[in-house]
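Okay, so here's just one chain, in structure tokens, the form predicted alone.
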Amino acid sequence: MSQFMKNNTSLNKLESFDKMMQKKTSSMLGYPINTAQEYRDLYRFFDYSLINLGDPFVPSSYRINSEQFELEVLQFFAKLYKMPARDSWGYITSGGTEGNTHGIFVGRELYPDALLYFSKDTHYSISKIARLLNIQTVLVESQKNGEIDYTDLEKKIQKNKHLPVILNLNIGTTMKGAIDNVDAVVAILKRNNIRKYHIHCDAALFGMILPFVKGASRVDFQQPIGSLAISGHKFIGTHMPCGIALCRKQLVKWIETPIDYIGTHDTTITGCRNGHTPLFLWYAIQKRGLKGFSKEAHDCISNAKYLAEKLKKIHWPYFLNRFSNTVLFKKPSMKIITKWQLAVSRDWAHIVVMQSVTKESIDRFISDLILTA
């Protein structure tokens, strides 16, 4: 036995820190992630060094990798995205924000004189990104929805009309869960003769919603988009963050560079990476496959819906987008955002209803709500 192990102080701290994430674990109510997910078959890989080198598509000289499973990851993802297959390409990333840095850095190298154009209600991540590659950018503003507002877009782009276009679409925005529309964009690109341009796609968290949904708004590469990002933590729920970058291969050859050293080639933003998580999502992929997604899918926004119906029922002010499983609503009590861990954006808080957010965990939630109102 380990002189650690002996440490009965080493133990208890282990053992009170596992209790603390259960109870929080099983009170969180604000954020995207699914902590509904069990991966206990794959414990045993943590003995193992899993490090992904490089080009997930062209073999490292390091072998103690998950690259196998990495493939078969992202042909699901292209697939569902409708990739050409001789145009496909993505590797695994370490979350949403890789996977937009990885995006825009490949429409900053096709155009170095482009303007990143994103709307108020954008991810965080973007302008940092903006800030890190030094791309000058256009603040669009968004509709009451969160939605990007079009005219005010077209409005943009016609006073830069000799400059190329980065665009940032949000797949479901971070607070109200609002889908920027890629044909309405798509058009107004092409009324303004705009054949300079890289649309990317945060779709952190919608995109393993949408595609499940009949009707939503359609987001794959038989339009125009040249990349998209996904998160894996968030609706697959793995136990570590990560995501999938997709990116059209033609444009990632802008990016490439051979790399004696490691055997292949640099076509990603950090390199080295987790070779755990192809792992993790390759395992949810054949234990879920497209039907349990797809019920998830429809779980979490008819559960949203509840919500919604039950915050009318006390006529507490909310929000909710079509198609969306978060819902906005009039920031309670310091009280009730502290124990139910909700996200806040000035007087407005709201509910991401994940896999674990049940009609049970609903209803608790709606009678705190009333006991502090």
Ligand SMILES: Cc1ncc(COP(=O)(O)O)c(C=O)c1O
Given for the second form:
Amino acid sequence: MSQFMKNNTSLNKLESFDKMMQKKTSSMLGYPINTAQEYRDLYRFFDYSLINLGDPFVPSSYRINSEQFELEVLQFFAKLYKMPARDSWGYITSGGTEGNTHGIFVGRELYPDALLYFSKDTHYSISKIARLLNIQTVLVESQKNGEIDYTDLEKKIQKNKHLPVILNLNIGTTMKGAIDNVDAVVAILKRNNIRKYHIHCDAALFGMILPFVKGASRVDFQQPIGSLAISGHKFIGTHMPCGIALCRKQLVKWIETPIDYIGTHDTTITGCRNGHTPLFLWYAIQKRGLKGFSKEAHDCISNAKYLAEKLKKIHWPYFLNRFSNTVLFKKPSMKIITKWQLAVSRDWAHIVVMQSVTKESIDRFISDLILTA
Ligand SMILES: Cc1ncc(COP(=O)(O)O)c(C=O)c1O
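Would you mind generating the form predicted together with the named molecule now that we have the form predicted alone?
In what comes next, the whole complex appears, and the chain from above leads the way.
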């Protein structure tokens, strides 16, 4: 402990904050954050000003960086999402929102007059990005399960057939965990002879679940998608917000600018990027690997089914999509919402069954529901 802390009353404040965070962590069910991970082996690297600057594939003149780890992380994701070797590119972002911004920005630079299509169940970041980039939007109906309504999408694309299309597809919606079907959307574009399009996949949470579950609809770069964004602090649980943005290399050329001051190319949204988060992602990949991630994904889905069965038993209205760890249910009392940090939308709340949500915590939550019903 530093001399400053020994002599300072701030220590008490930090200690009580620590206790409070332990308590809050043990009662968090509503948000898709895996709080169960441990990264002590990496704490020594907080002594360095790790900053990754510019394009990770083009070394910059600032050398206190973790780009060698960033490249390994990107390799892992490029393989997971079947990116063709010669057309593979990505970078570690500050989170899902930045990855979405990057993907849609690339689409806008490719097709400046395109319209951006997305469903009503889409995360709020997408309409904000449209505002930031000054792109006209087309809001598409959702099906009851939260998936995009393909009939409405086709009707709206036909109405604007003369304009290019940027599509945001949800690979796991925020509230209902619904997955838009890439193949069905590509078929619509083909049927209507739309050649100028860019498909961005928002795979914030499910990007680390879908590759591991059999029978779920396919999402990868063997399909004509342009970009895909995943959050790192959600399923992987890096403790700090971060994300993975994947984009076809040939498309990144549309935004690339060489900058002499940093000695690299500007191809990212932010300038200086967090150099610690790539280390955390790398460490998680080494420690858990494909096998570990796969087991965790199956456990989350199985515990989500456990929660759904418990809700069914007490006749509490609920909904659970296939291949999803997000259980939607009728909004409970404010007391329960606060205690378990539930996310709510209108009359509904959800629990996102992450690695840190155990059968025991589900049982405790159900007991609380019964008491207040
Ligand atoms: C579907 C979806 N997209 C994007 C995001 C935004 O991700 P982040 O909070 O990492 O910016 C979220 C966050 O919950 C999400 O659920």
